[in-house]
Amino acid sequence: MHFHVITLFPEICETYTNSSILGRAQKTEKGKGAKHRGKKISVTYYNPRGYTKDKHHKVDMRPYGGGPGMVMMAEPILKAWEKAVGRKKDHKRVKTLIMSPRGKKFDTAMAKKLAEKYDHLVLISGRYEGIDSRVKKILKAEEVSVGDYVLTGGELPALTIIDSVSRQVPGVLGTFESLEEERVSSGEMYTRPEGLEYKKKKYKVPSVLMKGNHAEIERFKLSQNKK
């Protein structure tokens, strides 16, 4: 899976995608025991300022019809998109998403579909008052929202999608059991020590988790989910 992120602030995103699980997934594994030796994902960034014509690298203008704020211009974004996927032979395996609070709600089902159906995801992160509407029409892009709230830019939603979709790519998490949505899990989790004392009050791990009876443990987890 190759993620292409069009953003004015790639440095904001790179810190996250180069760390932890996502960072490891972008590296080639070495060693005799490596099951998935190649990279599982790749993340590339494209700054629209690098695709402007004027010396000031201007990417925004006042909107036609008036209104507050500035709107991101279409041409720099379109050129960035062409740089990312313009030469790909099979555009059916390419999906372009625009981060927008007005878009379709992103969820795990969408993440699975994107991981299964596409090889390239282009994530366009807007700023200011939004993006020239012709970008969506020309690229046949889909607007996607990660929640019922408005953010200052599309970078956080793009990172959310990268993280969630990457979890569905084989080998990224190591084993299928690492997918929390595919196993019985509850909001209550415990680790050592068995007994914890805090401010003279004692907190113990539920005894059912200590006995090793897997059937009882599963029933306990399911009961916690229903609360």
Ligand code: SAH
The other form holds:
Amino acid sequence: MHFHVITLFPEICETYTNSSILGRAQKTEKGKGAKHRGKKISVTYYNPRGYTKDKHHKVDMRPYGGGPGMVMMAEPILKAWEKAVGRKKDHKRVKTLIMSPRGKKFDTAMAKKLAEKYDHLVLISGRYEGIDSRVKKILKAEEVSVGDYVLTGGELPALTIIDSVSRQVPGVLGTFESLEEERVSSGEMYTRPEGLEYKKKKYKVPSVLMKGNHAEIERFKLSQNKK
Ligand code: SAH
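Switch from the form predicted alone to the form predicted in complex with ligand SAH and print that structure.
Let us now look at the entire complex, which starts with that chain.
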């Protein structure tokens, strides 16, 4: 899966996608017996500012018809998109998403579908008042929202989608982690030490988890989920 992120602030996102599981998924695995050796994902950033013609590298202008704030201009975004996937031949495997608080609500079902149906996801991240509406029309893009709140930019939504879709790509998660959505996962979880002391009070791990009776542990986890 190739992610192409169009953003005015690539440096905000890069640290996140280069760390931990997403960072590992962009590298070739060396270890013996690694099941999925190749790179599982790639993430590339395109800054619309690099696709401007004027010497001030302007990317936003006042809205037609009045109103507050600035609107991101279409052309630098369209050029960045061209650079990202313009030459891809199989356009059925390319999907363009525009981050927008008015878009379709993102969820796990959407993440699964995106991971299965596409090889290239272009995520367009807005700033200021948003993006010239012609971008959506020209690129036949879909607007996606990560929740009913308004953020100052589309970077966190784009990262949320990259993270969640990547988890659905085979080999990105380790075997243990990959089971998570399929198995009974407990709401509460514990690790060492067994007896934790904090401000003179003792906090113990539920004893059922310490006994190794797997049937009982499953029952405990199920009862946790009902709460
Ligand atoms: N006044 C604008 C607010 C734009 S917020 C409006 O009502 O639409 C600036 C940018 O942040 C948007 O272009 C979008 O890319 C991003 N954004 C903000 N909240 C978001 C959300 N809940 N989901 C996805 N993107 C969001």
